[in-house]
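Below you'll find only one chain, the form predicted on its own, shown as structure tokens.
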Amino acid sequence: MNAAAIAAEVRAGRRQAADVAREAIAAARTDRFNAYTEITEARALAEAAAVDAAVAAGRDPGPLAGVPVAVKNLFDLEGVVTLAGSKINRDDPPAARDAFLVRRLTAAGAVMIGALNMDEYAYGFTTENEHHGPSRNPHDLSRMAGGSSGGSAAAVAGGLVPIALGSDTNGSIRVPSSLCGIWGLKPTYGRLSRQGGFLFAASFDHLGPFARSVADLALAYDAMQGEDAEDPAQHWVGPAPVSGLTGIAGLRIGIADDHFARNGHAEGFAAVAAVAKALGTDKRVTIPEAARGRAAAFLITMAEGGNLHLPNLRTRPDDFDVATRDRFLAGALLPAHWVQQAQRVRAAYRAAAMKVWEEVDVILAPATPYVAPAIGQNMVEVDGQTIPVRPNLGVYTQPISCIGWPVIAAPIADPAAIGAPQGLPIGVQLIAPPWREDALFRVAAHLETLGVCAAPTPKA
């Protein structure tokens, strides 16, 4: 069942939250996708019992009453070591309290099932974790789930939980959403608190939800909104509920061209074309300097991540995943004037790109350049060139992360109909100006109603 249905059943007393929790725990224990790294069974049963007690006493258990949730293992969970996908963090003490967004979810009645696999320190697009093994795509177990929030996406796509949380620095919610065929939200930079999240690159990092329906995505997002003085990056503009929003009347919708119309396979462009046709738009718009923005994103995130991990790079280099370590080392050694110039490019790109909103209210773009590659695949051919798989998965997401715009990754309901190889999932980015998550949810709900975008059922 989806989250909205579970909550309705529990709130009405037709189902016990404890029974739902036990089912989710059982599913976690038989996880075929290597999504979980920690199952919080005792906590889940205690939280479910509290929800059932509230219902029995006639108290409101919250909008997510009894809904099983899980989080990427970079979120603090009280009493659990925050791994952030690493070996090094195993030596840390358990978290003293939950991350802010976790506290918001459980206050809304959600039940925490556990922590989920990810790329080490969120530096990757594949969740091929050297320490915990690769997360597997529920649509084909031989393929990547995407990353760095691959465990979160696999858990939702595979039906282990209806809602999971991830993080997005350069595309780590949108890439696995696309490859696993589910909905994912990267909110505006600064919208949701990041307190209690193990960050990768602080000037880029976003936290957000995954779900199999727009209604569930909206429920999670609404529950997590709240002011938090402990996150200095949060720019609180007040709550902006999105549940129930629908209809696209008055919204000007455009299709991103230039950078977003090359660098990928046919299925990514066919996905955008199908969504554009359903929305009745053929208007092309250019997000200027997107390629330069992506280049700036590479340099700045490398530098921020490398410097964050510099102490361990000096003292425990052999305890990193080799690929992660080498990228962090490269970032730590970048010349300062390169990083300074990248920041100038970022600022200029942001100013130039904002002008596109004079023409449209929502922009469509591919989410990934192709469907999920095989686990272990290192290279892929695009436009006649053989290029690395990992960095190219973020070719369309990085330019948007660089300037913090909100995005919903929308899954194509019937990937085979648009020519996706083997009918594997692929998604489209719905992009809006800062603080306009409402516009995204209106378009997403409309596409789901039309049947163009929906989470396809895994066959694996």
Given for the second form:
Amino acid sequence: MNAAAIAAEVRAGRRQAADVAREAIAAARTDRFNAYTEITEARALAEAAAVDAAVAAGRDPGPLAGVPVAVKNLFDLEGVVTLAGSKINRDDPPAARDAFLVRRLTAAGAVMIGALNMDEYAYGFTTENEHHGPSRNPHDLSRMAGGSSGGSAAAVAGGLVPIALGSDTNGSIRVPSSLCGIWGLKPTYGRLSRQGGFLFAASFDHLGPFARSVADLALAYDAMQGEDAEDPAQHWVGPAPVSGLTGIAGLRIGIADDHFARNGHAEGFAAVAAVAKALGTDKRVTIPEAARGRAAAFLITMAEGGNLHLPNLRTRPDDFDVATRDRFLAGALLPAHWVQQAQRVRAAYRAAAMKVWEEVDVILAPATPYVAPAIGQNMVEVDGQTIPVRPNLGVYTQPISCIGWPVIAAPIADPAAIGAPQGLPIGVQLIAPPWREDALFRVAAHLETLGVCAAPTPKA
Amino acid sequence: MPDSPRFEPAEYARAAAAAIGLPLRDQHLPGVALNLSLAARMAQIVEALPLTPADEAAPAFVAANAARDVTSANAARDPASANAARDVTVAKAAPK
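Let's see the other form, the form predicted in complex with its partner chain, since the form predicted on its own is already up.
To see the whole picture, the full complex is given below, headed by that same chain.
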């Protein structure tokens, strides 16, 4: 059941939040996707009881009344150790309070079921976590869920919760959304507070929601908007609710070419073509210097991550996941010139890229270059070359988060119809100018109404 | 311009690690060198964009986060100033 329906039932007193919570806890306990790393049962039951008490007393329990939610395990949950996918953080004390976005969700009536698996310290696109095991794609358990918010995407796609939260530094919400076939939102950089999130590369880190419907994505996003003086990167521009927005009248929509029309397999481009056709556009636009922006993001991410983890890299490097350790070590060693030049190129790229918004209001681009690879797969053939499969998963997402533009990852409703291998899910990035999440939600709702985009139901 | 010297990632890694007090273990060196080689390729892509002295880095230092931080500082002294400052901030920052 989706979040909006649960909240409506609970608010009307037709369903007890406690029953919904018990079902979600039972689903978490039988999780076949290795999505959960922690189940916060006592907390969930207490929160559900509070919602039921509010309903019984005639008080407003909030727009997310009784909705079960779960979060990537880099979000602080009071009383729980914030693992951020690591073994090292197991030595940390439990969080003293919830992250800002968690506080917003629970204040709106949501019920916290637990914490979800991820790539160690968010440095990956696959959630093949060495310490906790790989999260599995609900559409094919032998395949990757994507990452780094893989547990979040698997939990939502697999029906364990209707809403989950993740983080996106270079594509970590959009990549698993695409591979698991659900909706994901990476808002404008600075829109939502990141307080209480274990950061990775602060100048690119975004937090955002996953859901199986546009209405649920909007419900979660609207509940989380709020000013927070504790996040130095937040640029508060006031609330801008998106629930109920629909219709694309007046929106100029373009298709990204150049970098976004190569580097991938046929299904990535077929997904974009299907969405473009439904929206009645064949206008092509170029986001200039996107490949260079990706290179800049690659270097800055490496350097910021390496610097952040240097104390542990010095004293206990073998406690890192082997998949992230050598990248963090190398990142700590980058010449200052490479990183500073990357920061200057990032600004020049932003200035050049912003001009594209003179031509269009929304841009379509592939979300991932291919459907979910098998867990453990190392290489893939793209454009006649055999390349490492994992870093290339972010080839289309990284240039966009580099300059902070908002994106909704929209799942293709019928992947088999567009020729996706084995009918596996694949998504499309809907991209807007900074602070124009409203345009994204209008296009997303329209695509859902047309039946072109929707979260496909896992077969098994 | 004379040919630039060849980048030797393993050699560089050892020297740079010493500079920042990072004990680099032998078994980690191949992976570190591989990642430095990849970073060097990314750096070449970045380097190829001509920049002028006017091209500043993306992060811009902010002395105070708009009026928000000033607002908190003033609020203790003069509660009336808090609202005024916040309203100015929101008006300036509102998207078109």
